[in-house]
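Given next, in structure tokens, is a single chain: the form predicted alone.
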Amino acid sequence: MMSTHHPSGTVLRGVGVGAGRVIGPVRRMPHPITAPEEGAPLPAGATVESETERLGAAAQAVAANLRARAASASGDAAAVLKATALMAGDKTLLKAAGKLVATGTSAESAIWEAAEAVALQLEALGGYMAERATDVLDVRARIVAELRGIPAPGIPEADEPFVLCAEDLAPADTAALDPARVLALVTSAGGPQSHTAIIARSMGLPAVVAAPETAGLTDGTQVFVDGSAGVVIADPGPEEEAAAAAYAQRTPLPAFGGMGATADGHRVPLLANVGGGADARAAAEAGAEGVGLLRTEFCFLGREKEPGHELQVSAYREVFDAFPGQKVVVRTLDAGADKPLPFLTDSTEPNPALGVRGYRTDVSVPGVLARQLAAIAEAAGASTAEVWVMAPMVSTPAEAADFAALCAAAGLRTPGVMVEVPSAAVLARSVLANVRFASIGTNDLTQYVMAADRQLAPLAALNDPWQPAVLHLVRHTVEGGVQAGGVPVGVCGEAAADPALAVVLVGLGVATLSMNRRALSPVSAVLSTVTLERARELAALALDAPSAAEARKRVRAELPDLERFGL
């Protein structure tokens, strides 16, 4: 992605990947902390005193800021500020640090090796405890940049809202960030479906990603950020002033009613993205029509052993509970890849996104998938909650029978399968066959369609939803499931959250939508202001089109609302 010059500023190109327009100053998200040597000795000309006193200031001054931030907090975020900032001043910690100053050891190294053991102790406790652990190594990044002089770790803290930038951005660190003080977030790498571009999307924030020279943006710097286009103009001029000024002032979205339509009233439900409990109720508040994915991963990520039967019933049972009467479609264990599970995947597959995922782990670790149907049609046994089950990763005819038969043994009586390998798309009506259903996710079946890995941002114009090829293997897999007896497909992909391309995936057949609370809203808005003919002849440019950009370009044009509401 180049930059070009322009009138007001210099203009950076990456991917949009949340609709938004505004101006703000750059905050850059501060580097992570490195360790320091083990056992490094003390500074030149330090004493033990010196260094004990040093340390004893830096732990001080870290509590100190984190109690301010929980003074200016509300809710959770202050209690997590609150605690953290008593891990802070933990006595056991500084006492066990201070002894390893006392034998000639570094401030950084002592705390870094105290907080270590520390931890170690918190999560052989298990429980409560364990989670504590996450704290301490937090606290012990916190001191180490205060002795270095360096920011600490995180979310930056500013007093006037910014835009975030940074090279990318990982789940833990977007854990804090708080939408009333981040104005948009930009990143150099990363692409359409990285960690970055859910977050945005679910927090309704401006985003663009696989910017690779906004890298040299520094703190301060005035920028305009457009993620629809994709666009960072650096010292943006009364234009891009004009651009901002009138998304502040766009129609406000209407809530979602709790029924998705067209215009000429073709039934759309739109379903929630789930990942547990709280995830599913915030989901029902926002009016789901139910859940067309519940991520089953939340049970069995951070564990060195499979969960056990009543711990997984108890979980599923609190998703289905919140949508009585309602569907809520669960995915069995979505393991390997970027979740590896010690009792589960080879952590040494040279290519896990080809490797034992999904399904396939069935193969190699019999017996766990079969726990989990149980779990689950105890847990569907004991709610009202209309319970459908689908394996991902599925590849062959043959695969999804099995998975049909195990289902049945279960007493599951609605098996499905997720689309996201392209055989499955290609051979949609034999593997269709054999299930009651199919939902496609379009995240994997981009970069599989494409042989484009979705976390790199080199390729990420590749691994765009709006490739012509991934949405004519949507369209064959619709017409697969036509052809084995009407069986619906619908999209769980993050696809279904852009409004544009939400209306071309009903124009293609698509019969349900599932995506992230916040995206129900614009989606209903605008698949409220086309009728379903108008959707397929919206799909059919977007299938004519010689690229993503191009497809994107088309359909976009022939959707006015999206400027009125600001997408």
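Numbering follows the first chain given and starts at 1. We call the rigid core the largest set of C-alpha positions that still match within 1.5 Å between the two forms. Since the structure is predicted, the reported quantities are computational estimates derived from the model, not experimental observations. What changes on going to the form predicted in complex with phosphoenolpyruvate:
In the core-superposed comparison between these two forms, the C-alpha atom of Met393 has shifted by less than 2 angstroms.
Val225 shows a C-alpha shift below 2 Å between these two forms [criterion: core-superposed Cα displacement of 2 Å].
Once both forms are fitted on their core, the CA shift for Asp279 between these two forms remains under 2 Å.
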The other form holds:
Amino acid sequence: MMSTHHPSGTVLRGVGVGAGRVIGPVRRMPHPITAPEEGAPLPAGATVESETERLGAAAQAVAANLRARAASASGDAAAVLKATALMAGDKTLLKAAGKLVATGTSAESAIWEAAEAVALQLEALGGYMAERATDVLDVRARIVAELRGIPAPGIPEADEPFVLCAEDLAPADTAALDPARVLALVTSAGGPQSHTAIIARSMGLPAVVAAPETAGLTDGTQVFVDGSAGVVIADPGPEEEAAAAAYAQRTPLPAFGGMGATADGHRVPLLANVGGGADARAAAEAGAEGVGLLRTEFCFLGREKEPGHELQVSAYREVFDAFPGQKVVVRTLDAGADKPLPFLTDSTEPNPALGVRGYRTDVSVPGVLARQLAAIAEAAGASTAEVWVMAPMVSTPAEAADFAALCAAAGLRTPGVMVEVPSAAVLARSVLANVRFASIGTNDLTQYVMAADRQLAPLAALNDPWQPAVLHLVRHTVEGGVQAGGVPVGVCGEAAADPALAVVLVGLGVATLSMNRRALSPVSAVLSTVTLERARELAALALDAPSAAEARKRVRAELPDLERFGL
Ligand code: PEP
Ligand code: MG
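Having seen the form predicted alone, please provide the structure of the form predicted in complex with phosphoenolpyruvate.
Complete assembly follows, chain above in first position.
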């Protein structure tokens, strides 16, 4: 986002997506595979048949290699590698390339152009789908390298651990990262939701994305990376060395014991955000007290058609079965904007974040929501999980009432709403009077309050849930819940996963926090160091701050345990 000078050297400011402070030498990702000549003819001596065969064999070799790497990886890394392997063997892509070969084009040019077309289509869809375009281009580069008989593009080799710098990282590369060799990640592209960010978080690697001018960081340059602050400093001095040394000495975080509470025993259930069954099982293993957000659209991304009843029931059952007897909050399909579902989303909308998304699709494509509620009810009836259901993007009291009525008709007794549109926060009292609970989606609430697209790296400073304006709306929503007769208000946006901000949210009266499972241990560790009264004092400090940066700074200064844990 910005670069300045500092006594130690150049300072690059990006977006921190993985906490931690380290120093190490830079290694840059090798240059990407160069494009073949456009429409290059079949190589001398080749026939359409032999070239088609060569292409198929190269794709198969790439897929096999990725599958082998997936087998020796685990968790998210294995999943990403498997998905990339599937794409390498994707029939549609190979068919499209095969057609070009049949017209006399070389295998290299054919796969290059075919993948280009697929990537462009994905990019046009925007958001989550656009990020999948990187996967297609990654597969293309691997197939071309295989055809050329040169090494696949990938993580550089080095004798000592290094800070990996790149324009952006392909998912298969990030998945292959060895945390024993890579100290930190710095990329100039990418955003908080990119693969780089997801993998870095899941591996616990310090990482900064959207950092400017990383091209200036040449191989061997010593850099300090602060993944909490989103800062990279070239040629670090004593101050940075001390910070990195303190981080290396950090107290290891205790595993989450399964009961979130403040130091004086005020209970704050810590729940997990999940996107499906595998995620839910991993969250249960990490001690989550339930699911605070099941993003049901993640079960069906990329589907051309509405998933059928049985398919839905089994997808939800998998999640419920991971949490027998515990709470699972199901969010109805939040299609649109960064998560388009072809059967619900109008891809021609000029301004998708302000478009027909979330609960609003019930008007444009009626029936899908009622059918989803019926599937949730059936899955709930067959499990012991305590199933709550909420709608995303609810904007008015009438919408909340309509949703509650739909839930009642489906036999679902605990309807709720997400508060992520500012109007719902402003009118929290009347909105919440219609439902049994609310969950604040701070990701969207922040983007709408600050009028800053949550996907845009250059607006990351505005798009910060520490913004006092956001915190005031959180407080107002909690007060609305009290006035509505004691409707509990939780938070399930990324704000809940920031241990310092989690303390502030509890101080503002938030009842439950829901987060990615990796955040359970840090959030519970920090929460257990403050009393409820102290959390309220810290919340007051943050509310009074003139800026997000100042709010964060003031609160963090009062939480010395963050430093102890290296958070
Ligand atoms: C949010 O907006 O904060 C939220 C939790 O929903 P999503 O990130 O899926 O939009
Ligand atoms: Mg949202």
